[in-house]
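So this first bit is one chain, no partners, the form predicted on its own, shown in structure tokens.
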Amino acid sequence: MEIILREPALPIIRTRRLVIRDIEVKDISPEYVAWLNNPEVNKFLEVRFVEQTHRSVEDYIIAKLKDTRSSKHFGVYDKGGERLIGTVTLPSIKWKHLSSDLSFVIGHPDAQGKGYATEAVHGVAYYCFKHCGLVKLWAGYYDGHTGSAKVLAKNGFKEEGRLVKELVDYTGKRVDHVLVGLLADDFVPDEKLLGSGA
């Protein structure tokens, strides 16, 4: 486990298998845009409602690079930090409350099913609690999205409530928005995910 702080830029977080850092414009490949538009990848994501282009992704990334205080948009890289495979995002940090929401996706088809999402979320949670001083993280997911449920449960998030029938899933069915949370006091760093030195 290694965290290289680079204020005001995002840190570089090295977990057991991953490098988690900011996404630079040069990292926006046709492959990245393609998996954002892939129905198998985005079916539980809000991004599915708008076709993504290189320009729209670039505009989003540039905006995120300009403000790393109110939100943090991390790229998740495997292959020694060379291949962008997903993201972990803190969309709206509430510094006065020391809390933030969290979202994530492992979108590269060749990187799915390897436990990378669990590891990436764990690395970002460690950074949030140990280096940023946040006290609470929360996340929401579509009821029935077992992948997100498992990733969050493995990281210690517990269900705190549901917004009943709030969301429309990719099949057109109304489903609950499941809300889960994790307190810094309940977070247990796992060396199997973070690597030695955690």
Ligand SMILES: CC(C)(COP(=O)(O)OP(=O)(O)OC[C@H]1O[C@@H](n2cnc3c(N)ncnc32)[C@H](O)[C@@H]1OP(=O)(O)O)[C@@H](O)C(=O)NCCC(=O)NCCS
The other form holds:
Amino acid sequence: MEIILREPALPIIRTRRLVIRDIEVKDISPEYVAWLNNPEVNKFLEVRFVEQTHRSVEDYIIAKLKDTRSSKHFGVYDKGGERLIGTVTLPSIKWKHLSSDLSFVIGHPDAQGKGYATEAVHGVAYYCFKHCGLVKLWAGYYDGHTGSAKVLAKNGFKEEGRLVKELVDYTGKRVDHVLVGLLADDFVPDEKLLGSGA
Ligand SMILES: CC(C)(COP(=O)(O)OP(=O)(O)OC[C@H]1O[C@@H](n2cnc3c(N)ncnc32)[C@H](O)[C@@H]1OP(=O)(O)O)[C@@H](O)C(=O)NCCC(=O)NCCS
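Next, report the structure of the form predicted in complex with this ligand; the form predicted on its own has already been given.
Zooming out: every chain and molecule, the one shown earlier first.
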């Protein structure tokens, strides 16, 4: 585990197999835009409601690079930090409350099912609690989305509530919005995910 702080830019977080850092305009690959539009990837994401283009992704990335305080949009890279395979985002940090929501995607088809989402969320949670001083992280997912539920549970997030039938899923069915949370005191760094030195 290594964290290179670079404020005001996002840090570089190295976990066992991944590099987690900002996404620069040069990192926006056709694969990245494609997976945002891929119904298999975006069916549980709000991004599915708006067709993405290189231009719209670039505008979003530039806005995120300009303000790394109120939100943090991390790219997740494998292959020694070369290939962008996903993102972990703190969309709206509440500094007055030292809390934030968290969301994640491992969108590159070759990168799913390898434990990368679990590892990337662990690395970002470590950074949030140990370096940013955040005390609470929470996330929400569509009821029945086993992948998200497992990634969050493996990171120690516990169900805290649900907004009954708050969301419409990709089949048109109303489903619960499950809310899970994790306190800094309950976070247990795992060297198997972070690599040695955590
Ligand atoms: C869901 C997602 C993040 C999982 O990423 P991943 O890197 O493949 O996840 P991991 O390999 O860390 O898997 C963790 C566990 O979840 C399980 N899992 C992952 N995706 C799953 C799926 N689609 N269905 C059922 N189980 C799944 C894995 O089998 C593993 O279980 P195990 O520990 O019992 O073996 C990824 O497929 C994705 O980004 N999907 C689209 C976007 C999305 O839904 N994001 C979450 C929004 S809250």
